[in-house]
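Take a look at this one chain, the form predicted on its own, written out in structure tokens.
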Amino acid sequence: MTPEDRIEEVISKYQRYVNPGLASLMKFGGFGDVEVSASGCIVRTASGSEYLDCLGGYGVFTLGHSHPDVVQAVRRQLEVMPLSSRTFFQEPLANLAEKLAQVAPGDLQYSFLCNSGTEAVEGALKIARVATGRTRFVCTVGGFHGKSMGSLSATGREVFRKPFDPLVPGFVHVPFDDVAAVEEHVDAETAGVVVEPIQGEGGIRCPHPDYLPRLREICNSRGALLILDEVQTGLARTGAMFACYHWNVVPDIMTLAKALGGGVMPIGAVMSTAPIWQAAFDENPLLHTSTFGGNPLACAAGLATLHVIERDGLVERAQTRGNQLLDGLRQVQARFPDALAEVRGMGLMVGVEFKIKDVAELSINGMARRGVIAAYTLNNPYVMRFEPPVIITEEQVNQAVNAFGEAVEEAVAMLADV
């Protein structure tokens, strides 16, 4: 089978087994490839293609694709005891939780393991419930925590709730970063307030430096629980180990996923207090389970995964590195200040916001003819993210930042044209 009719064999399997509407859209927008392996920061397709992941699957790919340490840790398990019996103590959870517990802010010391980040959410919205015996939360314009229906009630995008409205009662939405909102909504039936440090799926929106502090006082003066959203912020991402740190703010309730798992499994986790815990589980400890959650597999490239930034320094590398793609991100701006509106993010966690919605639809596909990926949807048509591997060389920053400024470039001149 020659490289082409095996990409089209496997559209084609999309269009009639998958999803037909995502097929069209991956075609039109200039992705009609299939891959087939990755390491490090470089994704290869059945064409032979290679390309610059700056996407980074939204923030799963910290350490890169396929991590040699990650890897290696997940196939020693796999060759003793693949998944759990549920019947017996299991090691691997046991020290994946204590590390949790020792790299976590304040003193969250409690973790459920499951299987994503939706699940993380979902077990944050129980145990808060169970814990304040209060129902309601307040949530934020523009968030996202998943699409499953808890957690899809907390997520503040309407062009995914409302196809799926009525909703879980009891959330309501405001504006981001808007201290007196939340303020004005945090009552004595509130159980929460659920935020993401950095909206990431909102576009790369960071917070005034007195949002979470202020969010912080808010919940301890009225009784209800402070719960970050790190799964896309968490583990080196923005520059710190977790993005609370930069506000100097430690939550109640804290759900990771994503980076987690290293690239290589597929892992969540929602953490709490002791008393949280204790309030929610001591009466009924089976209250909240998951079968394949905390498994084996996962809870062994979690343990590298931790073991890996510690050791090679990604917090580090993703402030420098963040430092480079933001200044140069911020170069091609400057080149052309009535296509692109801002540059923002912290560590590699970087946003562009675009004037002009053709521009970016343009630009995206340019990149990628190109040798470069980043991440942009119809669902946030003017804000292109990149969010690459920490372990991003600065060559390939450089290479990224050339390729989006052609990118650009040819997408002005191309309108300009028309």
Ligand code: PLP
Contents of the next structure:
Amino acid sequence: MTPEDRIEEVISKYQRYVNPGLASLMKFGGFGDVEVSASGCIVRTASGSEYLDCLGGYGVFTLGHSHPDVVQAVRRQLEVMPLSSRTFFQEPLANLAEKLAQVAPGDLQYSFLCNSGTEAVEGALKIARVATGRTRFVCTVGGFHGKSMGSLSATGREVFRKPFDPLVPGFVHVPFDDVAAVEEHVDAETAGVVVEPIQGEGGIRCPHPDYLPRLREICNSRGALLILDEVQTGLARTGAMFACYHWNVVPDIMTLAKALGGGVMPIGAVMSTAPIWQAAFDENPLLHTSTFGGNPLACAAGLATLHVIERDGLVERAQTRGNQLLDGLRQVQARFPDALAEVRGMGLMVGVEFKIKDVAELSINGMARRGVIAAYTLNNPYVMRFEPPVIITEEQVNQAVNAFGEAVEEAVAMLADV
Ligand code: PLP
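Same protein, different condition: the form predicted on its own was shown, now please give the form predicted together with this ligand.
In what comes next, the whole complex appears, and the chain from above leads the way.
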């Protein structure tokens, strides 16, 4: 079979058996190829092309693809016991939970391990309700917390919510980075305020420095829990182990996923303090469970990931490479002030806001043709995101910035001709 036939066959299976609309979207975006292998920052496809991955699986590939230490840890576990009997105590789970408690902010101590970000958020919502005896949540417009019914109720984008109404009751959405709006809505019925420290899918939006500290104060004074969703921002991505460290804020509940599996295994986690865990689970320790959650392979990956982040100084690396990327993109912005509204972000969580959506779409396609993977944010098609592996080199950042500059120049010229 030629590479072309192989690609055609896979795409046609997507069209017939997976999701025809998605297949069209992927082709239109310039990704009409089939991935076959990946290592570090490079993804290789069936046509023989190599791509620099500046999307990083929406925050999954902080360590890059197929990190050897994580692969080795998973392989070792695979050979002895891939899944738990679910009867005995399990060492990888115990070790990962201990390590998470060591690195987590403040007095966050207990972890429930699950398989994805949305499950972590489901756990957070349930724990907040049962621990406080309250039912309502204050969330943010443009916030993204997942697409299962509970997390979707917290997600602040109508296009994903509307088809599934009625969602879980008791969720109100207020503008992001608006302290007064939170203040207005947190009352004696509020179980928690659910917020991403930096909105990811909402368009890489960083809050004002006093936003999270003020939310902390409001929650403290009204007996609501502060739930920080660090699924995308956590684990070195923003140039801090957790984004909440930028503002010295400690949440009551924190969710993690994406990067925790080291780009090798799916895993999620919800963490909280001893008193909250006690209030939630003391009466019934089986109140919230998952058959595959905390499985030994995922936990082995999580433990190896935390080890690599610390050993290789990935927090500092995200700061250095992030500053380089921000500088480079801002230079491109200065060349195209009519097309590019803003370059923003922290560490290697960077967004470029376009003034025209079509220029953004064409630029993503143009970057793909230049061998660089980028994408826009799910809740904001005006913002192109850069979330490359934190192990990205100086030369690769330059390559990404050059490809971006060329792609924007081309897109602007194409639209001028229309
Ligand atoms: N929370 C945040 C902040 C996210 O960015 C995402 C996914 O993008 C989720 C939750 C949901 O994670 P998952 O897709 O693993 O369910």
